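Given as structure tokens, the chain that follows is alone and in the form predicted alone.
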Amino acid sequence: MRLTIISTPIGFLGSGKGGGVELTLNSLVSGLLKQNHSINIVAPNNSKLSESCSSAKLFTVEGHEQNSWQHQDYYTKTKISGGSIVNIMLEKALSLMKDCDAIINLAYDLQPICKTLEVDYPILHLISMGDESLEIRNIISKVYSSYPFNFAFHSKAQAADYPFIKEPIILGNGFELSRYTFQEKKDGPLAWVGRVAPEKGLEDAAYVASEIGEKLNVWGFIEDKDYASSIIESYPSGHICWKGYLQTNELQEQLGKCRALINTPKWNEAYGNVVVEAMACGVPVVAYKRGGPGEIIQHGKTGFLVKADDKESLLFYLKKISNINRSKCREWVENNASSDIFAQKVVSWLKRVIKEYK
């Protein structure tokens, strides 16, 4: 097939400030070009794509960047603007529709899934998080009754969070194995890795690390200054080791490193990319559950699940993180969540979508 593939609007490429979407767009731009499907990316200024998608033709665009709604009041009305990166994005998608067979919207916005009801042409959209804005939800239900397989879900935790959704399509997430190095180490430090950002909960396992008095390793992009000074304030001077946001490659050897993740997510995390990213190299997480790391850990083989924001139980378990043979982490990855697995899902989706506007 020839696709067209809409990035986040939020951060170019490689910037980090997509957080998993940015990951998720490589992951399955690899495994689509592995089963021979050309490929179009439209993504912002600035943009790059992992060595695995070299292949892939990059189309670059230049907008007024966007905020991202997990940051804005649930009730916030869109104030659409011609210079909006995310119009501008869809434009050019738009623009390739006759050389494609069907477009893969990621951008978590009004504009693209408006778009569905306007154009006679398959433009699908996996939805990259739960209900975090009313406008947003209102437009999801309203494309939904008219083209309910156009939307797709990495869990079902976060499909959940769309009650209208009768019978959801989950696609899980994938990851380009190759990248990630199996590490067999029971002694390493203590991990946190995502966005720093109040939804991410850093403060928990900053306090769990305190607890047993260990330094806490923390990779990702500081999105909230204020947020990460209060925690910074919180804890003596070098409680937290913050190690800044990394590329797959560096971040996967550091990782690996560590005994164990900590994950402490205050919403309703649609997936856990950090969560398999950790568990491909060999490391058991720890996790609040809450959103799609429910589904991804299994408790007492890849790690330990525990009761939303219970931080007690996040130590308790966290003692007994040597129990977990590192192995069977990485063997969940490879058998559920491997890019080409991704893909194949993917494909599968694009099928059945396509055969409606035929």
Ligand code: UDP
Contents of the next structure:
Amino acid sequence: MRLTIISTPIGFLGSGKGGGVELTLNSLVSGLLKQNHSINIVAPNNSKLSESCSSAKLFTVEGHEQNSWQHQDYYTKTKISGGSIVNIMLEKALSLMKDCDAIINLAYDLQPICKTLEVDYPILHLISMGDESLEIRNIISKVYSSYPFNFAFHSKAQAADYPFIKEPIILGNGFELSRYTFQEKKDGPLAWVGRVAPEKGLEDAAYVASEIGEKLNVWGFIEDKDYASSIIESYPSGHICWKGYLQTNELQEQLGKCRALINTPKWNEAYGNVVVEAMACGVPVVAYKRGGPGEIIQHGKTGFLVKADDKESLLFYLKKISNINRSKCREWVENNASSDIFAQKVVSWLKRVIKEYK
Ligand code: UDP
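Can you now output the form predicted in complex with this ligand? The one shown was the form predicted alone.
First the chain shown before, then all remaining chains and molecules of the complex.
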């Protein structure tokens, strides 16, 4: 197939601002290329792809940056501006359509979803977040009633945020396993990885690390500086070791040395890439049972799941983390979330949708 993928409008690929979508795009493209599909990617200026995507065609465009939906009021009404980056990416993708079989949209945004109703070729939407905007929920609902197969989700818990979707297509996510090295060592430090923003709940991980009397290593893009400062101020200096935002090869190398990843989402986490990345390195995860992590971690086998927001349970199970056999974590990723498995699921989805248009 010849496919065009629209990237997230939140930040360029490689910036960290786009969160998990950046990695999802790279592993999806890498998996599709291995199956000999031909891929165009439309993304904001300065975007860079991972090495394994070098035979894809990258088209970068310039436009007005926008705020992430989850940091705006749920009831916000958008003023659609022609200069917005998502509009410009969409126009570019549409201009490539004459040589393409389908567009896969990874942008959680109105315009690409609306466009599905206006054109007679397939635009498929892999929705990257739960219900974070009434406007987006309404447009998904409207388009879904005519094009029920054009939407897919990462986890059942995420799809449940859209109850009008009757039999959601769940794709999970994919990871290029050759980029992650399994590390056996069990006695390393504690890790937390993610965008530093309130929906990620870093404060709860800082609390359990402090109760256990250890520092917490934090990797990720600091999206909300005030939020980060408020956590720093709550603990003695040095309690949080800021490791910065690293590219995958460095991140996985450092993360793999850790004894556990603490994952504390405060929102309905659509998937939770960092959970699987830790597991790919052999690092077990203690997480809130909220959203995707609840479907990824096998309690007692690859980590522990605790009631959301229950910090004392988090602490209790963190102390038991050495009971987990690290090779089981890697094994789960190999069997469930490689980029090949993910690409295969996406191809089946594409075929089903393309058939509807013939
Ligand atoms: N990440 C990274 N370097 C870092 C920290 C995080 O590349 O130093 C990436 C990580 O690989 C993951 C993404 O940030 O793909 C976070 O995605 P996740 O699905 O966990 O959460 P989101 O940000 O999408 O809500």
